[in-house]
Every structure is written in C-alpha cells, then in structure tokens.
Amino acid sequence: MDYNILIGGSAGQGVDTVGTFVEKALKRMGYYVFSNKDYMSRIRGGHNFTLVRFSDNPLCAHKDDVDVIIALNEETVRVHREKLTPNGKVVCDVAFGKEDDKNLNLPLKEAAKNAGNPKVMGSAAVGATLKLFGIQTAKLEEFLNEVYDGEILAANLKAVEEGYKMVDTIFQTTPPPGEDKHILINGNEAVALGTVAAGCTFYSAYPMTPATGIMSYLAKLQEDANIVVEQAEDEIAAIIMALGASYGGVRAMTGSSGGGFALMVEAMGFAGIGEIPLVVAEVQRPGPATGLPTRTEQADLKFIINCSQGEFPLMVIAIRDVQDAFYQTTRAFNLAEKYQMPVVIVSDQYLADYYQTVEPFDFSKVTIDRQLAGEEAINSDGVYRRYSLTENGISPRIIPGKIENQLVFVDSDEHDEEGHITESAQVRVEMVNKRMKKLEELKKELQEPVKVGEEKGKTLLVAWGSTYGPLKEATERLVSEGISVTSLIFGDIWPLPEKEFIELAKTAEKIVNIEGNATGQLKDIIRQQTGVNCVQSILKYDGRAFSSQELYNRIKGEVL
C-alpha cells in the first residue's frame, strides 16, 4: 500500500495547516509518512502545495503520482490534475469544481459555514479525504483537541464530521504496521535536536530561508535545553559570535544558507588559522544572489570546500536524511573539537523542510568528547603554548581563564607556538604544516559512502546528500527488476573518502553521477581526488528535488 495526497492552494489559504492535519492523522494511526512542501517566496498568493505520502512500509522520498488532490482553489485542479493516478480523485468545493469524473464536487464551504466558521473548509476536505481511504477520524480529532479549544475546536470537529459524510470509500488500505512508535520530523528540526544532544550551548544566526528553521526550533527549546539562541544583526556577526563563544570554551554553532554563508567566509578562515572549533550548518538554496529562496539545489559544494582565502583544514559533511541529520550533527561537534577546525554540515531546502517518520533518536548513542586539556598542557617552563607543534598537528587546548596565570592567545595573523604575531618564514612553514597535518589524521576516521543495490553492480551511480532517499528507492526498484546497479551516496565529502568508490570503480562498466546542480560538482571532486571520471551525469537544477520516480525513469532512459 502506497498512496499520495496533494493539498494545494495559494499562500494564506491554509495549505500548510491542512497538510499538517493529514500528516498527523496518518502518522498517529501508525502509518509511515513522508511529506514535502513546494512553496513560493511570498506571504500571500502564488501557488503552494504539500504532498503527503503514506504507506505500511518505511518511506524515504516523495513521489509525483497523486491519488487524491485536496484543492483549496481552482488553480490547484488545473495545475495538478494530470498527476492523478487512474483511480485518482479531486476533493474540491462545488463553487470551482467542473463536471468531471475525477472531481468530487462537494459542498465544503457550506459545511464550514454550517460548522460556524467559513475558514474551516479545509477540515471538511480532510474529513472527506480520510473517508475515501476508509480511515477513521479519531486520531485527527485527538490532534485537533491538542491544538485548538473553544469555538475554533468545535468548528473544526464539526467540519471534519460533515466532510466525512459526503463521500464513500474508494481506496483499499491495509492496517497500519503497528502502533505509533515513530517520530515525524524534518531535517532542520533533526539538526537542531542533534545540536542539543551534542551539548551545544550557544547558537547564533541571522534568519535566511531555508536555514531559519534550525534557529526557530532551537529558540523553542532554549529554556529546556539550556542553550542560548542569539539572532545576530547579520551573518558576519553571527559567525563571529559563535567563534567567540567557542574560544571561550562552550560548544557553539551558526547556520545560514548560501548568501549568508558567503558573508561568513572571512571568519571561516579565522577559525582555520586560529584553530577554533566551530560547527556551521549550510542549508542550500538555488543561487546565485537571491536565486530561488524557497527552492532546493545542491550547488554550493565547491564554494563551501573552497571558502575563504588561503589554505586551512576544513571538514564538510553532507547529511542524507533526517536520521543522518541528527547523528552527523552530534558527530560534527566532536570532530570540530578534536581537530580544532571548522566542520560544515551541508543540507538543502528539500531535506530541511520534508517530514519523515523515523525511529526516535537514540540519545544513548551520542557521546560528547570535548578533547579539552588541563594542567598537563603547561610546558616544563611553565608556559602554555596554544599552537605548540605536535606530531599530528593537534595542540593541547585549554579554556581561557581556567588555569591560573595562563594566557590563551588567538590572532588572525600568522603566529608562533604561543600565539604571538610573526612573519618568520620558518615559523610560517611550520604552522601551515602543523595545521594541514590534521587532515591526514582526519582521513583515518572518514565514513565511506552508503551503498545501496548490488554489491558490485555493472552500473555505478554516485550521489551526495539529500539525493539519498530518492536514489535509494530508484535503485531498489531497478535491482528488483534484475538490473545490475550499485549506488554510492556520499555523506563525508571533504576530505573525500575514496576506498569504497575506487574498489567499485574497478569493476563497474559505467559510472554516473547524479546531482542537483548544473555542472556535476561531486563528479569534479571525485576526478580531482581519485583520477576516475564519471562518464555520464544526471543533473537537475530547476529548483526542485529529484523524486524516486523521476530518477528511476531517467536512469532507465538515459543510462541503461
């Protein structure tokens, strides 16, 4: 069983609210849910829609075919009608529904009016939709009781009841696989929870879609989670605040999207030369400049890897789904402090905003490893050298003010072992070598890409980040048809883990990169680091994410 519901209308009509009603009702029934949003960069008007997919099996991507359209305006019917499956139906009001065997022209507005509030038409539509699938409304009513009260609650409940009476069941559903034991969470929220679990106590940022959700969610948690959330005047201030907090000894993080991250790059270099641990979330949207603020793309990868002037160690982790978002965020803090370097978590609007039912995060799996030194860091001459030359490039780090009579110098100029400014050619070389040694150490604990499909397929597909879910579904479908395919989806991406890829590349007949950008940025990095060339690319840069169906069709049509 695998159904897809589309809720469409203009901004301000309640598309998001109605989508939430559907998500919550299905999730609380015990079904697996995957929902994603397509919205325009405006407060009112335009055309927005939410897709809510549900199944009795785990879901990791959206799909394009739609079984039911909840149309809050006429435009929704016109734009999406062609997506309906052969048995698909449109739930709409009689005022704009044309006579059509696909349309269920229902008195939704009248039902809302009779319920006492014309604004609850969407609830009547949800009631009708649940009935189409033969799903009881008890869990929806339970949710409504939690979020509303008084007349608003009564109107919504009445509208759901009226809508439920308007139609008959059409679709066959199987019982949910079990009780509701999962959480429904999106990528930004998962990053925020990972931040809390990692023991971060300071987050500073300036609002920028689609990264804002991390700050908003942390702000809701700040009292319970004991974290300070600061909205800075701009991204430059945000990252400098985070660096100051980290230098002072607390775990700190900042986040933004491409344009905001562009303002942070000078400070990224400061983190590099000052060896200040820092975690940065870069939630991509299509650029350049303002680009498409509410859409998705994977086009900032090379920019992130090459951010700021000069050369310094940096780690980039592309998160793949909401589970990965939580655990990789906690890992990023430990790596940033162990190697005293900036670690960038790369996400995108698709992953930031889609909701997925997953197993609850296991906080017992999270370790907090501060890697801070104590008095053993003081040399025999009684002097603490913040940038002492060591075999692995990692110097003992103490918290300023914690050890009496010891100073912790920091400077954006080149410096000696104590932190004093220098222009010595010898010291310059020693310090560059010391910092870059960290990358060699880091490479020993890189995580290889996730492998899906055959152990060694004739066709090797490579991708990164949020393409994981759609590619996983597409690959499994291809393999089920007897097609020899293996997919590697990179998470750790800089430095690039090479072992698994090189091993599979030796036997693959064709290597194809799949990315949400116009130039194949991962392909270039792979060629630069391994000398192996991807012979073909499947790229998408229209501001929308790949669906599993789209990838399946393009792989079969363009590659196989």
Second form
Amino acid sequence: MDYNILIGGSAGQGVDTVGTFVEKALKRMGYYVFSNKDYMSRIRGGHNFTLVRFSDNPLCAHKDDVDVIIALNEETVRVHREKLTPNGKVVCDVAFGKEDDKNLNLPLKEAAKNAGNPKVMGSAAVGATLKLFGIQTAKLEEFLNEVYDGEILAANLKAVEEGYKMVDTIFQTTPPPGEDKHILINGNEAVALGTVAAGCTFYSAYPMTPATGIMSYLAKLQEDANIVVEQAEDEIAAIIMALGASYGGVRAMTGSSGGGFALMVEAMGFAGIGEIPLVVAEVQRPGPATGLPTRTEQADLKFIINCSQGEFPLMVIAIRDVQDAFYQTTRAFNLAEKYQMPVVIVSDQYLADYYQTVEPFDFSKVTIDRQLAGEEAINSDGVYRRYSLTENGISPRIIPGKIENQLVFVDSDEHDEEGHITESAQVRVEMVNKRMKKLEELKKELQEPVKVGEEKGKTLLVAWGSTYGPLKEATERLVSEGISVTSLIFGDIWPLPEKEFIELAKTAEKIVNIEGNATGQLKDIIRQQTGVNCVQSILKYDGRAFSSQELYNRIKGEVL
Amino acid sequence: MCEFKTFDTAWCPGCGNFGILKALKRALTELGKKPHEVVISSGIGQAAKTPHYISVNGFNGLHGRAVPAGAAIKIANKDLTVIVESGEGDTYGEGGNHFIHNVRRNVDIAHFVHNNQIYGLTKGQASPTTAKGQKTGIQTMGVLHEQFNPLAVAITMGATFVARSFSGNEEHLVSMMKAAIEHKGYALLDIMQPCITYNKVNTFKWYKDRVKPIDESYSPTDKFEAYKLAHQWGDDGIPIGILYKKEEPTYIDKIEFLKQGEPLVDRKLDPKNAEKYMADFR
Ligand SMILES: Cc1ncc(C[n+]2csc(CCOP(=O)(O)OP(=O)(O)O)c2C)c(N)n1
Ligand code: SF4
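Having seen the form predicted on its own, can you show the form predicted in complex with the partner chain?
Expanding to the full complex; the earlier chain stays at the top.
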C-alpha cells in the first residue's frame, strides 16, 4: 500500500495547516509518512502544494503520481489533474463546479459555515479525504485537541465530522503496521535537534530560506534549553559571532543558504588558520545570486569545498536524510572540536523541508567529546601556546580565562606557536604543515558512502546528500527487477572517502553520477581525487528534487 | 609591578598607538585585572595589532569584525573583561554595520577606537573620519565625502557610554579607559591618535592644540547636549571626556538564563537533556 495526497492552494490559504492535519492523522495512526513542500517565494498568492505520501512500509522519498488532490482553489485542479492515478479523486468545493468523474464536488464551504467558521473548510476536506481511505478520524481529533481550544477547536472538529460524512470509501488500505512509535520531523528540525543534543549553546544566523528553519526551531527552544539564538545584522556578523563564542569556550554554530554562505567565506578561512572549532550548516538553494529562493539544488558543493582564499583544512559532510541530519550534526561538533577546524554540514531545500517518519533519535548514542585540555597543555617553560607544534598537528586547546596566568591567543595572520604575527618563512611552512596534518588524521576516521543495491553491481551509481532517499528507492526497484546496480551515496564528502568507491569502480562496467546540478560536481571531485571518471551523468537543475520514479525512469532510459 | 608585559612592536617610532598601549596597560593594572581575565578582540590594521603587544588573551580576527567577535566572547563567558581595540577604518568603515548593531545589542564590552583619521596599515588612504577635502594618494581630488561622526551616531543609536580621549593625554586616556571598562554595557571610546607617517594634517600638535577636556560641571545625561558636543570639532576645539552615559540593561541582563547562574561556558552539557524535545514531533 502506497498512497499519495496532494494539498494545493495559494499562499495564505492554509496549505501548510491542512498538510499538517493530514500528516499527523496518518502518522499517529501508525503509518509511515513522507511529505514535501513545493512553495513559491511569496507570502500571499502564487501556487503552493504539499505532497503527503503514506504507506505501511518505511518511506524515503516523495512520488509524483497522486491518488487524492485536496484543492483549496480552482488552479490546483487545473495544474495537478494529470498527475492523478486512474482511480484518483479531487476533493474540492462545489464552487469549482465542473462536473466530471474525477472531481468530488463537495459542500465544503457550507460545512465550514455550519461548523461556525468559514476558515475551517480545509478540515472538512481532510475529513472527506480520510473517509476516502477508510481511515478513522480519532487521531486527527486528538491532534486538533492539542493545538486548538474553544470555538476554533469545536469548529474544526465539526468540519472534520461533516466532511467525513460526505463521501464513501474508495481506496483499499492495509492496517498500519502497529502502534505509532515514530517521530515526524524535517531536515532542518533534525539539524536543530542535533545542535541542542550536541550541547551547542550559541547559534547566530541571518535569515535566509531555506536555512531559516534551523534558527526557528532553535529559537523556540532557546529559553528552555539555554541556547543563545542571535539574529545577526548580516551573515558576516553571524559567523564571526559564532567564532567569538567558540573561542570563548562554548559550542557554537551558524547556518545559511548559498548567498549567505558566500558572505561567510573569509571567516571560514579564519576558522581554518585560527584553528577555531565551528559548525556551519549550508542549506542549498538554486543559485547563483538570489537564484530560486524556495527551490532545491545541489550546486554549492565545489564552492563549499573551495570556500575562502588560501589553503586550510576543512571538513564537509553532506547529510542524506533526517536521521543522518541529527546524528551527523552531533558528530560535526565533536569533529570540529577534535580537529579545531570548520565543519560544514551540507543540506538543501528538499531535505530541509521534507518530513519523514523515523525512529525516535537515540540520545544515548550522542556523545559530547570536547577534547579540551587542562594544565597538561602548559609547556615545560610554564607557558601555554595555542598553536604548539605537535606530531599530528592538533595543539592542546584551553579556554581563555580558565587557567590562572595562561593566555589564549588566536590570530588570522600567519602566526607562531603563541599566536603572534610572523612573516618567517620557516614558521609559515611549519604552520601550514601543522594545519594540513590534521586532515591526514581526519582521513583515518572518515565514513565511507552508504551502499544500496547489489554488493558489486555492473552499474555503479554515485550520488551525494539528499539524493539518497529517491536513489535508494529507485535502486531497490531496479534490483528487484533483476538489474545489477549498486549505488553509493556520499555523506562525508570532503575530504573524500575513496576506499569503497575505488573498490567498486574496479569491477563496475559503467559508473554514472546522479546529482541535482548542471555540471556534475561530485563527478569532478571524484576524478580529481581518484583519477576515475564517471562516464555518464544524470543531472537535474530545474529547482526540484528527483523523485524515485523519475530516477528509475531515467536510469532505465538513459543508462541501462 | 606590571603584569601586562612589554613587547617589540611593528609601529613607527612616535606613533600615537604607543600612548594608547601604555594607557591601556595602566588602566588594566589600576583596575586590578589579571591578564588571563582579559580578552582583547581586534580586527586588522595598525591599531588592531595592539593585543600582540600586551599580555592578555587575544582574538585578532578579520578586518572590520572585532566587535561581533568581542560581543560573542562576552556572551559565552560573562566573567571575562572584553575590550575591542581597533582603528576607525576597521570600526566605522569595513565594520560600520557591526558598529551600529552592536550599539543596539549593548553587550558589556569596551570599544577603543584608535582614530588617526587615515588608513595606516594600507599606507595612507582616506578613512571614514578623514576631513573633507584632505588629499591622499587615492583621494587625489581631496576627500569628497562628509566626515563620519562616530560619537553623534553612537549617541543617536542609544549607546550607553560615549566618550572621546586623546592618545597624547595619558592621564585623561587612562581615566576614560577605566570608566569605559567599568561601565555596564557597550562603551565607545574614540581616541584621537596621530599617525605620524600618513596623516600630515592631524598631527600631534594639531590635536594637542584643539582637544579640551569637557567642563567639570557637565553632566553626561542629556542626549541633546551630548549631541551638540559631538558636533564640536576642529578649530572650535575638540571636547574630550564622557559625552553621554546612561544605565540600561545589557544584552546579558535581557536574557534571564544568561543573567542568572554561571557563565554559558561553565554549564554542564548532557545530550539527554534534549531528549524531551522529541515530543514536538509526535
Ligand atoms: C577584507 C579586507 N579588506 C581590506 C583589508 C586591508 N586593510 C587592512 S588594514 C586596513 C585599514 C586599516 O585602517 P584603520 O582601521 O584606520 O587602522 P590603522 O591602520 O590606521 O590603525 C585595510 C583596508 C583587509 N585586511 N581585509
Ligand atoms: S603608519 Fe601611522 S598608525 Fe601605523 S604605526 Fe606608523 S604612525 Fe602608527
């Protein structure tokens, strides 16, 4: 069983609210849910829609064809009708008028009026939709009771009930696999939750879609969790404040989308040469410049890897799904402090905004490993040196003010072991070597890409980040048809973990990269690092994410 | 007893920065501060090298960015004494946006601007406070733009401490620095400082002849009086002293969990504390 519901309307019409009702009702019934949003960069008007997919099996991607369309306006019917499956139905108000076999023209507005509030029309539509699938409304009512009270609650409940009575069940559903034990969370929220779990107490950022969701969720928790969430005057201040706080001794983070990250890059290099731990979330949207603010793309990878002038160690982790978002964020804080370098978590609008039912995160698996030094960091001459030369390039780090008579000096200029400005050729070389050695050390603990499909397929597909979900589903479908494919989806991406890839590349007949950009950035990085070429690319850069169906079709049509 | 050691500097002999450095050491010593309790955040420029020449904790970051860094250091650890030490190009030019918005933030930091009315480190271009009409290698027609008035801007923005001093008047400078450091909230101290190499107009003598301490009877509580003083300049005399001062809750006072309890840096971290937030996603 695998159904898909589309909720569409113009901005301000309640697409989000209705979407939440549907998601929560299904999720609390115990179904697996995957929902994603397609919205325009405007506050009112325009056309927005949410897709809510549900199943009795785990879901990791959205799909394109739709079983029910909840149309909050006439445009929704027009735009999406051709996506309907043969049995598909449109739940809409009688006002849309047109009689045909797809449109269920229901008295939704009237039901809302009868319920006492014309605004609850969406709830009547949700009631009708649940009935179409033969799903009880008890869980939805439970949810409504949690978020509303008084008259508005009564109106919503009444509208749901009215809607439920309007139609008959037409879709066969399997009972949910069991009691609901999951959480329904999106990528931004999972990053934010990871941030709090990791003990970050300082987050500074400047609003930019689609990264803002991280800041919004943290802001909601700020007082309870004792985390400072500062809206900086610009992205430059945001990253600098995070660096200041990190130097001051707390775990700190900033986040933005491409354009904002572009403003942060000088400070990224500073974090590198200053060896100041920092976690940055880069939630990509299509660029360049202002690009497509509310759409998705994976086109900042090379820019992130090459951010800032000069050479310095940097780690880049592309998150693959919401589980990964949580655990990798907590890992990023440990790595940033261990190696005293910037760690960038790369996400994108698709992953940032899609909701997925997942196992609750296991907080007992999260460790906070700050790697701070104590008195042992003081040299035999009684002086602490922030940049002392060590075997592995990592200098013991202490926090300013914490050890009597010891000083912590960080510098953006090239510096000596104490942090003071130098132009000595010898010291320069020693310091560059020291910083770069940290990367060698880091390479020993990189995580290899996730492998899906056959152990050693004839066709090797490589992808990164949020392409994981759709590609996983497409790959499994291909394998179930007896096609020999293996997919590798990179998470740790800079430095590039090479072992698994090189191993599989040896036996693969064809290597194809699949990316949400126009130039094949991962392909270039792979070739640069391993000398292996991907012979073909499947690329997408229309501002939308790959669906699994689309990938399946394109792999079959273009590759096999 | 001077705990704030002396180092070799890369400044030109006779530079006004020396007077500022000396006064800074005295101010910190007289306030009974220990080096490890003090952090200087600075940007880039001759002035911004100051933390290298005094034994305190230092955060020598990027051009224009000393203030947001300093503010965040204080937020992370309210036990530290945080001073921002930077030039006027650094602070009012490249860092202008941060200057404005950190006045609004009112974090408890002291901001000392070495105002030599020229870019020193990059060899003599106009800074935001260079006089209109003054010629430089870049401003070959003379500076075309209005001179930036930092004190007036700070007063307008509601800064809680606005003062000016002169690097050639050690006693005055020390007393201003002490007052700024002790002030609760953001304290701007603009320091007139000759750059003997690149600013041949605003020389030591030029300043010396013009600076005049604000009358003792002046009470720095009236915004409009302060604003008037901020506009006195040049041959009319340049008032030095505290122009404006008021008590306002600082950034930390405004956030209950920061105000109460130990500094952020000392809080115990436990991932388990965050587990409860999963209820938001049920
Ligand atoms: C992003 C950036 N832009 C420009 C510079 C070059 N730069 C270094 S110091 C400076 C001006 C410094 O002037 P000021 O702050 O007045 O300090 P002074 O040297 O006079 O003490 C400039 C433009 C830089 N380091 N970084
Ligand atoms: S160039 Fe000017 S500001 Fe710089 S050290 Fe020399 S005199 Fe001082």
